[in-house]
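Heads up, the chain below is alone and in the form predicted alone; it's given as structure tokens.
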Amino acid sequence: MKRDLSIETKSLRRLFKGIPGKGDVVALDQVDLEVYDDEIFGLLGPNGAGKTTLIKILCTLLLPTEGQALIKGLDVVKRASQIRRIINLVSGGETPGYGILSVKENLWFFSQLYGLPRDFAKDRIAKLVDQLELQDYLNTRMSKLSTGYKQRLNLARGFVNDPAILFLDEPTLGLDVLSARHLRTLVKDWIRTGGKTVLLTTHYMAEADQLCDRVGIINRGKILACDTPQRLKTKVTGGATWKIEITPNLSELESVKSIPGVVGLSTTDNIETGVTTLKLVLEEESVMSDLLSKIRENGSKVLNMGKSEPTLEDVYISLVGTGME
């Protein structure tokens, strides 16, 4: 059964003028992408990979240099005004409205920007306030809200026009665990209403794994892989994934990355214990002897090590070569 496309890009390219003499900066390079109805699609990549540039083009905030981008079959360049009525954008850390206005006033203001009928707008706002547990803050000025509740207001603003396509650009950035979980639950419930699409960018691999039907990994403006999280994980099972705990941390990380057979490496430092966890994707297990020798040469001691089941982070590391920045 053929699925309807919500988002489609064809050979999409975006250049930014660079420093004279050094050439233009390629933010997007021949991006071909398809996102379907009733899908939560995740876009993963390091800072500067092109994620936000792509979202801005799809939201009609930025023109492409070459290629084409379509929203529900509408060209983002030629049909921008129609597209803006059926989409919305929520960015993590973004000010969700006007500080001097209350929660209720902000939501009413944005509902009227979308031209929602009075009764429909009231019902819509009441439902969102209930879903996001904003009842006790209706008359609170936005500037007085905590970070978590500002983001709840931000999400309510994103849902206020009941968009066909919702763009979430790192929506849980800076949120506590409970607030982030509440937001993810709301997104999953909303997508089940049918005929909706979410394009999500995030730096949290577990979030993408939990939420997304499919994910695309982008780096240096190119889509490196696109599939379901499970299928992407199976693609790295040919190699070996390892976790190694060492102390103190490595002084020469690049020397480890340069070992033949090390496909990718990410590190996590525990400041309290002084332990560094290396997560590696290796072409084969025989690489381990060279790796351990290099760790000892750098004056570090191995505390614990073992193989691990492949995760979405392993896929990311194997394609990009390093963890999220």
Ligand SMILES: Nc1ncnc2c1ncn2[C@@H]1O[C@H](COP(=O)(O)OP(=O)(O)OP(=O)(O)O)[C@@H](O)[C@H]1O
Second form
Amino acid sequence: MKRDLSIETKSLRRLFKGIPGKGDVVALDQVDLEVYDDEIFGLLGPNGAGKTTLIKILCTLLLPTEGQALIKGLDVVKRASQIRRIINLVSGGETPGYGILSVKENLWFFSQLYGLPRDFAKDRIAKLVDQLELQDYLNTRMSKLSTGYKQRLNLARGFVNDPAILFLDEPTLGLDVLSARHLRTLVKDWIRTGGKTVLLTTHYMAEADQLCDRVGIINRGKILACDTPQRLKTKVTGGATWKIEITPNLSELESVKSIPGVVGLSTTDNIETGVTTLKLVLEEESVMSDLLSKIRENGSKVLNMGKSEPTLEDVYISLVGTGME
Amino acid sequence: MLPKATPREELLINLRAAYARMWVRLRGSNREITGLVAEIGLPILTIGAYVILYRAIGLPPTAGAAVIIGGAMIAFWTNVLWNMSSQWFWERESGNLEMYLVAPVSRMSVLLGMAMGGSVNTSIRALGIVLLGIFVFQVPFQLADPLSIGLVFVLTLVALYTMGMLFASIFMLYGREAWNTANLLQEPVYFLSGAYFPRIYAPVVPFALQAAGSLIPMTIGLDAIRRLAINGEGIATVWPHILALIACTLILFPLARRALNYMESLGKKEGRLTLRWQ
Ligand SMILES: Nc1ncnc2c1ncn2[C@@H]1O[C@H](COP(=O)(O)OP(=O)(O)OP(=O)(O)O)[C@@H](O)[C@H]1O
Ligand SMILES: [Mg+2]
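Same protein, different state: after the form predicted alone, show the form predicted together with the ligand.
All chains and molecules follow, beginning with the one already shown.
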């Protein structure tokens, strides 16, 4: 069954004026993206990769330099006002609203930016307050809310017009573990109501893995890979992900990284035990013998090793972490 | 596919947004009663100084009445300069601009709501200033034609707040420099508008000063209201004022719209709209 396209970009490019004399910053470069109805799509990428820029273009806040971006088949440049009725954007870390107004008053205000009739707005707000567990703070001024509750209010704003497409730019920034989980459930439930699309960015790999139907990995304005988390794991890592525990840590990490066949490498130190865990993505298993001798040359002892299930983080590291550019 | 909003729907959304923005303004600034007291009390002190001065040099009591009206009107200028003009600027600083830009409302209706809220708010304060001024300084007024006073007053506010709408976009684009300019403008305008003079369009005031003052709709409105409320003149003598105020609005409104559109498209092109302090 062919699903309807919700978001589409064609050779999208966006430049920013850089520091004088240094040339332009390429924030997005030839981005072709397709996101479908009923899909939660995640954008992963390092700081400055272009995620927010892409979202801003799709939300009609920024013009593309070249190429095209379409929302439900409508061009974001020419049909902005039509598009704005069916989208909403929540940026983590932003706290739109008026500090002097209560949570309830702010929500009512947000609803009026979409022209919701009084009773209709009231019902919707009651529902959102319930879903985001804001009941106890209804009459609290926004300026007195904690960061996390401000973020919840911001999220409630995102849902206030029941958009067809919701853009979430690092929505769980500043939320505690339980609240973040709660939000993920909320987004999943909301998508199930049908005819919805979510495009989100996050720096939490586990979050993307759990939440997203598909993810795109973006670095330096280019989409490096785009697929379901499961397929990315097998496709990119080839399934060969290794976990090696060593002590002490490698004195020359670079020498290990440069071994031919090592696609990705990340290290985690356990300060208490002095044990370092290396996570490696290898092109093939035969690389292992070179690797072990390099570790020995470094004067480190192997405590434990084994194959591990690849995670989205492994995919990310192998695409972004070892200089794929 | 996606249906386009009908003109009626479009109008309704924008009216609701404007109303909501006005409501926020009223709600926000009247929560704390101390603010209200200060905003009425402080101007009264300035006005008092002039009234006493004019009495001391032997001017007729009408000079005091003129200063009270001037002081009340200055409240609108301050409001336009500090609240209206810096509206987008603060909305951007607080992260609200993005919210407004992503919503299907025209930015003009948000500004309109802000202007309505600001003028209602300031009217409450201005009324307080006038009543308190009359009570304390016992100055004479001659309300021969209250309806005309109302008309001129409304036209003055419309022109003044339209000017504020224009300033709002300029402020936003030029950020800090505009801020400093406003700072610079405040005192000269107090002077140019003649708010604290017994009369601005008097032979003793140099013509250049009169002309410069007339660039601000407030000066024109102020002079008309003084004629109507103090000299007891009728609408016949303030026709030029009324026409000038209408002309101001008709010139300023499209300019405000243009500036806003220009600001928006420039922001979208350069990516400056949601950046802070530049
Ligand atoms: N308004 C702007 N003016 C100039 N350069 C900009 C502007 N916005 C973004 N950039 C540049 O474009 C590039 C992409 O930035 P973007 O904000 O899209 O990254 P991001 O992937 O969202 O990063 P993060 O994870 O840190 O949020 C960066 O090099 C950034 O400096
Ligand atoms: Mg970002």
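What we label the rigid core is the largest C-alpha set whose atoms superpose within 1.5 Å from one form to the other. Numbering follows the first chain given and starts at 1. What you see is a predicted model; the values in this text were computed from it and never measured.
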Quiz item: Aligning on the rigid core, do we see the C-alpha of residue 280 shift 2 angstroms or more between these two forms?
Solution: yes
Practice problem: Could you check whether the CA atom of residue 304 moves 2 Å or more between these two forms, using the rigid core for the fit? | Solution: yes
